[in-house]
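Here you get one chain, nothing else, as structure tokens; it is the form predicted on its own.
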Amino acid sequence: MVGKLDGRVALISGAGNGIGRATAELFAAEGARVAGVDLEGAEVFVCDVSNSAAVAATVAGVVGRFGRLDIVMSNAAFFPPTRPVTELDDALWERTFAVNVHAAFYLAKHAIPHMRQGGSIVLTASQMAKVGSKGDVAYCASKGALITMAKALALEVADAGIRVNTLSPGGTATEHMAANWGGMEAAEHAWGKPMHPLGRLGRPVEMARAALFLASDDSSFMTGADLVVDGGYTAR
């Protein structure tokens, strides 16, 4: 059997858990070698995103280990507590933004040079990108800014055959959703059901599936869009 990935290299970010972890998973079972990186080094590859040298190095290393560089997923990402805007610290503020936002940025401007023609960057983003939220406003701007900031690289390395999409999940069954609403059942009573048309959290090898067919050629004609996997959450 031929893997959708078969040959390719995939650099995944926040691999050690949730989301990335079923992602590198999945791309690994389709063919692709994966180079997990996670802060707290449950992967491969240890490194901080959120600090461009330390992303500058670890692409260096990924390429040099792996002799090239295909597919590039910046998943990690830092949630900030839930409270109005007059009282969020403005150290919360910076550091969602250094996760969420910069460290995409910093993924892309490193790994672009490496990556061949038919090259793929996915950023995972949020249904909460498009809608608002009360006391999530640090949260909502960071995946927000991801998605324009996917529309702008696509369209700068078009003629490099490197597609740039966001994938925006819905509520998902992770360990941060379990341990946020002191476990999984009451997450999907309290988040799941109510808020998602589909009555239930998603769980996170449906959004890896989503990763598989923006990161594969079975997305091919498809950049600068945003993937909405969210149960039906934004269609309220």
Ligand SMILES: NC(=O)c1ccc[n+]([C@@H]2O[C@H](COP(=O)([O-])OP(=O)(O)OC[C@H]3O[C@@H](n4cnc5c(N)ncnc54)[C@H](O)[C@@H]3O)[C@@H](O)[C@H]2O)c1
Contents of the next structure:
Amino acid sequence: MVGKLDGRVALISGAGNGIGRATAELFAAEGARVAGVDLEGAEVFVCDVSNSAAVAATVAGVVGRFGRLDIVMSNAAFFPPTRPVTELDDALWERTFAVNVHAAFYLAKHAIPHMRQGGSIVLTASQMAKVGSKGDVAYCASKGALITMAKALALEVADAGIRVNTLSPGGTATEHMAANWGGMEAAEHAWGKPMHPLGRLGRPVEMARAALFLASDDSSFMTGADLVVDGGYTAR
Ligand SMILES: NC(=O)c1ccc[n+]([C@@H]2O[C@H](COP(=O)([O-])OP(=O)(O)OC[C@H]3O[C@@H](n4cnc5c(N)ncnc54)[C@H](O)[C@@H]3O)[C@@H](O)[C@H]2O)c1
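Now show the form predicted together with the named molecule, given that the preceding structure was the form predicted on its own.
Everything in the complex follows now, all chains and molecules, and the chain you saw is the first one.
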């Protein structure tokens, strides 16, 4: 069987859990050799992606081990607590931008020189990049930044055969979602059903399939775009 990513090497940050883990599994099933990057874990490259030097070393380590780099998915995120902006500590704002925005810049900056055969960069944004959410100013702003970052990056690297897009998931049934709401059933009830016209949270594999589309040649004429997979959250 021919996989959609046969022969490709993919680096995925935040691969230890949730959407990143589902994407790593799907990419591997489609023939990619996958370098998972996370804060900790047995089968991943351990790296805090908010640190430029650490990202540079990790990218070099991945290329050293696999010999090439074709796909980068900047997917790790920091989720600050929901609270009014007047009560948001500066440190929480700064951490949100460090993990959600600076890391995408560091990954692109350090990976692009290694993507010699062209490739695809996917930045995981959010439905919160497109609409506001009360109490989530830092998270919304950080995700919005990724959409314009992808457009600007796309222009810079188009001639090198590298495409850059964002993926904007809606609420997705990950472990941290369950932890936030005191269980998945509560998350579905309080957030999935009322906020998503399709009546539920997304599944990590549904985001992984969209990431596969962006990473593979199936989206070969797509760059600087945002792929919204949000169960209709932003359709209202
Ligand atoms: N789950 C949702 O409802 C949802 C909705 C929209 C967008 N997203 C976005 O999807 C992406 C994945 O979300 P998820 O729900 O799967 O998250 P998750 O919390 O399940 O997994 C994120 C992973 O990133 C890792 N990580 C966090 N900070 C890191 C750092 N500094 N360096 C390296 N790794 C780090 C964590 O250890 C974790 O394994 C995020 O960008 C998130 O903003 C999620």
